[in-house]
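Next comes just one chain, in structure tokens: the form predicted alone.
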Amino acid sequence: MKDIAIESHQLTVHYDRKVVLHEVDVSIKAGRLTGIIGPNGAGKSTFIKSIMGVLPRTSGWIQVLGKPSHQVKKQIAYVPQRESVDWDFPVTVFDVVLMGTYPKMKWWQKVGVLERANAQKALEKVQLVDYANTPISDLSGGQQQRVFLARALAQNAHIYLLDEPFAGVDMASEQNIMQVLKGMRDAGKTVVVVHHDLYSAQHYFDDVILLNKRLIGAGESSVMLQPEYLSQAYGSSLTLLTQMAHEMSKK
């Protein structure tokens, strides 16, 4: 279907003999800006992997426009998150931005002025142009999240996933950031965002997966962050969680 970006069906994951992820079917819609939301070790990150095609299933498939990601992987941009980022590796924010031009490059091209000039205004989007020559290194967490931001936009993509992109950043950024992003789900991207807190997340996504190794609900984020989902997911231990849902929802 068109309407539909990215489906599973049955998605079973295992690491070393543990369900990460156990018969997942959830389906997520096109141009949609969706989070992806659970406790620790939910298999939230997981799932993103899975999408990309880039971890082992155990059982169950899928689809991303409607093909194996195998097929479609040019079209699919990654950030990850920022800790899995070597980040005293010596070059450039332009270098790094510049990256994210190559997936869509034949193997016998060289950079040009095409490549330059999506670099660059990717740059110009997450608000970073005065730190092209700035060796990553010398960025502050919000900068470097939004550098990789940046090498994502300039792959012009049509499925944009994002492992935890505010976890460690400031407002400023966080705020840049949702900007990028609503801008791309304007334009009619779809991006799908591992996240953590629930009080922006209903500000942020249109739609949200509740994942806790299974799929607890998928839908519209008012709909989704209620009590009867979020106890379902974090468990009845975490009544503040449910508590500033209720409390949400009277907003």
Ligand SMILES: Nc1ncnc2c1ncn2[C@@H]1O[C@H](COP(=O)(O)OP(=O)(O)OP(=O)(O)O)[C@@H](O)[C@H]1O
Second form
Amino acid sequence: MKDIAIESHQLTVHYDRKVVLHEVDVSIKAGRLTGIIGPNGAGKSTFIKSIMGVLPRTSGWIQVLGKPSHQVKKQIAYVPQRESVDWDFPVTVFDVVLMGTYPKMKWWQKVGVLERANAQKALEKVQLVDYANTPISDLSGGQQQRVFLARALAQNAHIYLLDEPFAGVDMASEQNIMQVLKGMRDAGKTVVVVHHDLYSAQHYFDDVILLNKRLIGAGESSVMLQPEYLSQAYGSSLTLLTQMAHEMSKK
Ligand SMILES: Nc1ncnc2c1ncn2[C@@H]1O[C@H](COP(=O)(O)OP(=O)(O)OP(=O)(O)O)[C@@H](O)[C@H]1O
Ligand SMILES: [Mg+2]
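Taking the form predicted alone as the starting point, write out the structure of the form predicted in complex with this ligand.
Full assembly next; the chain just shown is listed first.
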């Protein structure tokens, strides 16, 4: 279907002998902001990596824009979970963002004026122009996160996958990142975000996918963030759920 950007069918992934994702059937709509939510170890990062096609599947399939991921990889931009990046790598902010433009370039092309302008524009969006020549190792966590968002923006892809972009960032950075993501959605991009905070999720996302090794449910965020679904995803975290129910009843 044309309005489905990402679709998985019976997707099962193992690491060694451990099942991490089990028969996940999910459709992610194009042009929407979708949150992937679930407890630690639920397989959220694994699902994102499966969308990119970088993990071996045990069974099932996943398609992006109606094709296997490797055929459309230039159309997929990825912002990794922060801990998985080597921040001591000796490179400046501008260079990291400029790298975002590489997937679209042919091997014989040199980085030119257009690529540099795209990188500059992306830095403006995340409010980091003043840091263009700073080594990435000298940035705060929130700034580093925004550099990676800028790199994804410079790629000008159709699909944006972000793994916990708000981890360790302050409220101002979080709002800046969220504003950029909503702007991308409004421009017709498909944005998928792994997220932890249930309270903000209902304000941030159009749709939510609840994962805990299996698909618990997927749909509009106002429906999926109700206690009956959350309790299936989070199991015995009762205190949290009681709080959620309380918050919901105030709305
Ligand atoms: N490279 C790997 N080798 C072996 N096991 C792995 C590997 N990566 C992840 N796992 C395991 O797979 C499970 C799912 O991991 P994943 O990183 O997808 O979870 P997550 O939902 O993203 O968790 P978190 O909220 O902590 O980021 C975990 O139990 C994890 O220990
Ligand atoms: Mg993760």
